[in-house]
Each structure stands twice: as structure tokens, then as C-alpha cells.
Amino acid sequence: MIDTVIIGGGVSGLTVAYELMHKGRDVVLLERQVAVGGNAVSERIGGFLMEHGPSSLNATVESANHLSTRLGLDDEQVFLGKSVKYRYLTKGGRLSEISTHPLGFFTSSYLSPRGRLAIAAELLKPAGRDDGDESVDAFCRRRFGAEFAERVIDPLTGGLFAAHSSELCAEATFPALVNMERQYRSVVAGAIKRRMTGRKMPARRLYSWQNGIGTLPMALSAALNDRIRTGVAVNRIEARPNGFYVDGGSAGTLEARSVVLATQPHVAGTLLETIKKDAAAAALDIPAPPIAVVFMGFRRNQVAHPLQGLGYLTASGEDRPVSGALFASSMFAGRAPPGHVAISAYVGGSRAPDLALQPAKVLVDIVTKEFRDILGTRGEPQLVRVRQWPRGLPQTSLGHQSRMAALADAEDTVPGLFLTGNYFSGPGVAACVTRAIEAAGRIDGYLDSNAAAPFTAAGQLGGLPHRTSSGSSRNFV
């Protein structure tokens, strides 16, 4: 007898567990790899750092800073280096350099006089009807003139999310955005008006740990210890009048009062076909295209560039394989050895999904003669690294606010069904743990309510792999 089933390892589901654990819950966490954390995977090597995934946090959210000192990790933060003093998008084969400053589009010839007359001229603009689904584009072009949608706002979604920005939902995507213009009429007065009360961009509130993301599930896993099973692959689940039969094949069976998916949405959505077929269908029409990360490891002298940002972004129209760059150890100290630099490229996503999966050859070839175009590297990288996702960031795109209505109609209508992961409130770290707390408050408001249930005699597990507090595993019994 359980309280609550996780499915699902990785930063959703291990801080769904973590909070639920420590309001004194019976939790067991299900994870189909051997090891849990997902996507946020850090890999030391040789004195590099690389992110196979997600690479930074966003300090200005609290929710995920209370859990990092709930963890003891804040001695381990690091923050954006005092070198990160440009954003750089490509521009004819060519990097511009743009500050960071709010101004910065203002004061650089990136984009034309007309285009930068577009953005002022916003604050003129009356507020666009609010009639339902409407692209990243349409809105920005809408809002600020083609040529900051084309030349700015696609490259930004193309880092972000691997995608093209007339393909994702505005009010999904930039939720912020689309409020500001809802509540002040235009998106520069509500950004002039965020300034005013002392709140700072998020570009220069950006932290990682140490030894990379990677530290945040790896803490938690600690934290959990012996509540969490990998080498766990559920088939199927069950709603039952008291709880959910959760089958795990040969790994046996479990029963418990409320049950989490926090998985990717292709399992969520095949693990929901036996719950409520809308809500399945719902989150397998989520698109997750594939993607890839070239890391690469250099001597300082063999790179012309200087490095000053976080890296860079490319527009679509400039045709180009590799939709943005990372500057690692520019970000944040140790991602590097003295005297070298690291720089992670990205492949595919909706742009470019054939080519995420090529050869790993293929994609460090690419991304070679990239990184001589574009940055001036020169001989071969002292370290290379190819990791690729078959599948990659789930996208807000056109009609993702109705998928989300049918998922969150499951919920209500399924007692003790509870979803969260990162195609709800953004791909962030930072929004996924924040997600992840949210629902662990309604998860235990939940079994409060549901204290006196009667329980029916349940399976349990046998032959699970089971984490030990040294990161072995043993069989669960």
C-alpha cells in the first residue's frame, strides 16, 4: 500500500518525489533507464564539462533557488562569467554583436533603421483581438514588424526550442508576452514597466552548479535513496475505484492512491490510453523532433573569435545546418581547462530533423567546418563529443493550449491522476521544478482528502533494480 506511483526519473518526477517524500508521503519512483535525471546530464571529461541537455538555470525563478538550498547546493552555484557581455545572431555568414543591454537592438546595425523604428513604434500599436491561436510569428510580426520576427524572434525559437517560429502557439510559448500586451496594450510598455520595478533580465540571471545540471538530479536521487526503481518500464495502468494497478511487466506490479505521470509525452500519452483516450491522444500529438549536441573542446589560440556571450543564434533564412552554439566556459568557470574553451553546437529539431540523426561523423564534420566559418577555429578540436535525442524538446505549437485543456481535463476527471513534466509550462529547469511543486501540493491536499479510502490487497514489486545511497543497485524485494 503506497500512496503515490512516480513514473518517470528525471527533474519532473524526482521533485515531485523529493516534496511529496518530505510531507511525509509513501512514494516509489519509477524509471525505465538506469538512471534517472532524463535529459539533465552533465559529463565530466578531462577537464571539460559537457551538457548533454539543458545547460542553466533561470535564478529570478524562487521555486527552483528554495529547492537548490533545501538541497545544500547553493555553495556549488555558479553565475553567468563577467565575459557574457554580448547576445550574437549570424547575419550574411557573419556574427553580430549585440549588448546586452536593453537596448542593444537600438544601438547595433543588426537589424535596418526601419526595423529598429518597428520595435519603438510598438508602444503606438493598439492591442491585437485575442481570437484564439496565434503563431510566435504572427504575433511578433504583428507587434514589432517582419524583420525583428524574421531576423530576431525565429533564431530565438530556434535556439530555444529547435523550432520554426511560425509552427509554435504564442500564448503557449511567451506567455509573458502575450500577457503584457493584454495587461498594458503593448509588450515595450509592460518590459519598460518590469524595469521600472527593479526586475532583472533574465539573460544576466542565469546559474548553473559547479559540476553542471547534472548536480540537481543527482541530488535528489541521493535524497530519495531507496524510493526509487530503475531498470523500470511500466506497460500499462489501471484506474481503479481506490487507486491504480500499475504493471511493470516482469518487474511485477504495484497499487497506490494517486498515481504521476512525469514522463516524456509519447509515454504519457500510451500510458493514458487505458485512462482516458482524449487526454492520450492529446499527448501524442505533441511534437518532439530529434536533436543533436556536437561538443567541442579547443585551445584558446585555436579560436579567432572572442567569445564575449553566451553564443549564438541563426536565423532560417540564412540557411545554415546548425541553428546555435553555446560558449560553455564562457558561461560559467570550469567548463574548460586553463587555456581552452568549450563550445556545444545544435542540430535539428523541427528545422533540420533528418539531420540530427545522422552518423556522428557526418554532424561533427558539419559542425567543424561551422566553427570555422562562423568562429574562426582553426586544426582539430581537442575533444569532441556527439550526443543525440531521438527525441528532442516537446513544442508548444499550434493548438498546444487545447492539448493542455484535455490533459488537465484528465486530471479532473481521473481521481488521483496527476501529470507534469516539461511540455506544460516550458522546457526550463527552472519551469519543470516549479511544475513539479505545484503538483505535489495537489497531490497531497488529495490523499488528505482521500485519507479514509479503503485499499484492496496490492502487488509489489520484485527483482527491481533499487538505488542505494552509493548509487549501486541491489534487487528490491
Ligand SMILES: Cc1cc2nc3c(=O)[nH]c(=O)nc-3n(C[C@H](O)[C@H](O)[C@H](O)COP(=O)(O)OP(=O)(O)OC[C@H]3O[C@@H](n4cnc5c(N)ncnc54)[C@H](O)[C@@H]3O)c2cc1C
Given for the second form:
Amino acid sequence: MIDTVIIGGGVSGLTVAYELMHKGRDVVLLERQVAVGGNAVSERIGGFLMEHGPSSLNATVESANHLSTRLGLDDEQVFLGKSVKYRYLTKGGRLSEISTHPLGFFTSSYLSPRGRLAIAAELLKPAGRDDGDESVDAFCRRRFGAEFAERVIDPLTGGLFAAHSSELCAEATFPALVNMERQYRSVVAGAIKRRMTGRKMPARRLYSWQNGIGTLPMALSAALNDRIRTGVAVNRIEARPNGFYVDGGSAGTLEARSVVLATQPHVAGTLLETIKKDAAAAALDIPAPPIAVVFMGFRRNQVAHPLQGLGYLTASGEDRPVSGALFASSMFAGRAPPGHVAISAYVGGSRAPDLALQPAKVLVDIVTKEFRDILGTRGEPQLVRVRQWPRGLPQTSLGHQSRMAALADAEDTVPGLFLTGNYFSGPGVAACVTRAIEAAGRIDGYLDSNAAAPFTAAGQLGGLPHRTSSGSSRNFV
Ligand SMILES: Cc1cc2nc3c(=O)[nH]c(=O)nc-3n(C[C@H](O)[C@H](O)[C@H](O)COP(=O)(O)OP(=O)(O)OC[C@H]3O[C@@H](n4cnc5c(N)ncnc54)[C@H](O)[C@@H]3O)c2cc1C
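Any chance you could show the form predicted together with the ligand after that form predicted alone?
Then the entire complex follows, led off by the chain already shown.
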């Protein structure tokens, strides 16, 4: 019997499998698609590099940095380019540039003097109510005023989470800010205290690799080698006294002492239905609205804007079809051939879910017009690619904490069941790595304390025998 079957070959599942392999565990990872990586897909096309999903990692997360080192990927790392001096926000159909310095919003005229004063006044406000399910919008409005909530936080949540700030749970989405209010009464006071005591707020340094974020799943996959089976969609799992049956349909069935669901939440919800109904309902209740990425490559002289930043975000009040864009070739070297630039637009999320699923041509027309208006692009792009994700980023929407509690309860009460993925950790790739490593530690402990025992029920293991490198036979292709 296998120690652990991991279902889902995105960054989360691959990291769990890699960690367990290094702990000497016998693992098999099953991935529905023909290639692993999940959202983390990079594609090089004629000197351009398109990121279909994530385009950067948070460099302040030690576990992800350490994983890069262990995989031998540090020499390939690329950090934010020198030209990244600003972030931009749309205001009245034009871009306002804001320094990436923490005080950028104070020094920019993007916010009115009244809006800036409201931010400063946060220092004097008493701590507010604490019912644990306040929205991001309500929290920021209460602490920093309406203008900051509408013109800064709303575009930020649109860009980071493809969500409306009024739908997201503050505690689940920005736990550090909520905790600062609890601990120091004021977020600004908390930030100042942390700076004075040397515990700086992390400056969001970002990095990637020369060939994009897809480098990480590719390296994990190479290390895991024949422990991975692609093209296998698990459609049912069954908990038995000493382990699990994992059913991959026509591909066959596996027996394992423990199982890890590392899929998107709607898949985890479906698979949990045979095991723990309330946890299944909780996972199925997590929204993940569709999102489309429209990548365009231009000659530099086709774009009037200097592109000296990460990209731009739009507030929902601006009523624009594109929620934001990244200036990929300004962020990292090697994203466009010499004399060219690469820009990715993001369309959809909870602001405009239907738009994300429009035919590719419609999306290209929308983005072409948007870039003409906002960035002053001229002529046809040299390269256009569209990637649509029918299920985009899982959202930490109101009620998220109770959904997480139901899922944690499933892990506590079903021996050998483990869950990981971006709906636990927050959407960042680095956060997924952290959660996956932590999950691998728990699984290892579980396997240690529950010695292998034969299955009590004689299940029908009707799959095809699998060839492994060690020559043993398993019921899986
Ligand atoms: C457009 C976009 C932009 C993003 N930008 C960033 C960014 O800049 N920086 C950042 O840090 N993060 C970003 N993210 C978020 C980040 O990419 C994801 O949160 C992260 O990659 C999720 O990894 P995961 O392994 O948890 O899930 P996934 O990548 O969703 O992997 C789940 C895997 O499970 C597989 N699976 C599903 N069902 C089954 C089944 N029945 N049997 C077997 N396998 C199954 C799927 O095929 C998939 O491979 C972005 C995401 C998107 C969509």
C-alpha cells in the first residue's frame, strides 16, 4: 500500500509530494491534465514569455525561497527590474502614478487632501468591533475612510484577488492588518511600532525565474519523476478503516494510507462528498469566478506610455472592462525580445465573471481598445495570446472562516485525510508552498504514528498494473 496519494499537480500538490518524498515516503501524485503546474504555466513564444497564471512570487516568504534553493533554481531567479518605480491606478480614464515607496499614497495627488487626512487620522481612532466576519471594504472604510476604501483597496482586491472588496472577509484576506488593530488599536500605530521594534512590514519584493513561474512546477516534477501520473482525473475517494481507495476511473484504483486533496475547492468538495458531507458543502461554497489573461506583445515604439512600473489597477467605480494589467517586460528581464514590450491584461473575476468567458476575439478587441485608451498603444500587437480560467482564484469571501473550520474538522476527524491548496493559504504561490510544506509535516507525523495495516475490506482494484521504476506492480496507470 502506498503511503500517500496526492490528488492535484499544481504547486500545492507537487510541493507536498516533493516534501514527502524527501522524508522517505512512498507517494504517487495524480494530475488530471496532461501536464502538471495547475495555474502556474509559462509559455515562451518567439522571444516573448507569457504567464498564463501567476507572474511573480513574494520574496519575503522563506519556505518558498528555500524550496527554490533546494531545487537548484536560485541561479535562474530574476528580480524586479530597476524601471519598476511606480504602481499606477486609473482615475478618470488616465493613469495616476504612485511611488512604490510605503508613503507613496501620501505624497501622490491621487487621493484628495481629505482622503490623505483620513488615513493619518486612523492613528487616533479607537479599535472597532470584532465579530470576525467584517468585509475588507467595511474594515478599510471604518479605519481609513471611504476614499481610501474605494480608490485604493477596491482596485487592489480587484488586482490581487479578482474580487470586490465588499465580498471579501477582512480577517481571512488581510489578517496582518486586522491583527494590528486588535493588538495596537490602530493599523498605522501597529505599523509604526513594528518598524521601531525592527519587525518591519514586509516590503513586497517580487521575483520569478528566467523562464517564468512555470520553472517551479517543472523542477518539482523532474524531481518527483515517475511518482507522477498525468491524465488521471480522480472521480471518487473512499475512506476505509486503514486508508483510502482512490478511483481514477478508466485509469484504475489506488490504495493508500493517506490521501491529500490538492485540487481547486470545487473538486475537493465533490471528492469529499463520500467522506464528510459538511466539509464537502463548505468547499463547494467557495467562489472562484472565472478570469481571463490577455497577453500582448508590442514593439516599444508602438506604446506611448513609459511603463515604468508593475502595471496598473482600476477601481470598480471607473467602470472599465479590464481590472488591471501587468507590465511584464518592465517587471522582469527576458519577457520580450529587444526593442519590444510585453503587457498582460486581466479581465473578469467577481467584477465581470461573464466577460472572462467571452470568445477570445471579443477579449482581444476589448483589451486592444483599453490599451489604446490607457497606454497609448498604436497599431496591431506583434503577438496576442488569451488564456481563460473558468475557475479563477478562490475567494476569501464572507463566511470563509467557518468554511475553513468545517474543512479543518474533516482533517481532524477523518484519519489520513489532508487538504491543501490556495483556498487555505491565500492565492500567492509562495503561500501555497508554505501550506503544502506544513501539510507534509503533518502527514509524515500521521504516517509515523499509524503503522501500515492491511485493508479490512476486499475492494475491487480493477485497474491496470502500473510499471514503476522499482518494478513493483500497482493498480494504476
Ligand atoms: C490569472 C492568475 C494570476 C495569478 N497571479 C499570481 C501571481 O502573480 N502571484 C502569485 O503568487 N499567485 C498568483 N496566482 C495564484 C496562484 O497561481 C495559485 O493560487 C496557485 O498556483 C494555486 O496552486 P494550487 O496547486 O493550490 O492549485 P492549482 O494550480 O489550481 O492546481 C490544482 C490541480 O489539481 C488538478 N486537478 C483538479 N481536479 C483533479 C482531479 N479530479 N484529479 C486529479 N487532478 C485534479 C488540476 O488540474 C490542477 O493541476 C494567480 C492565479 C491566476 C489564475
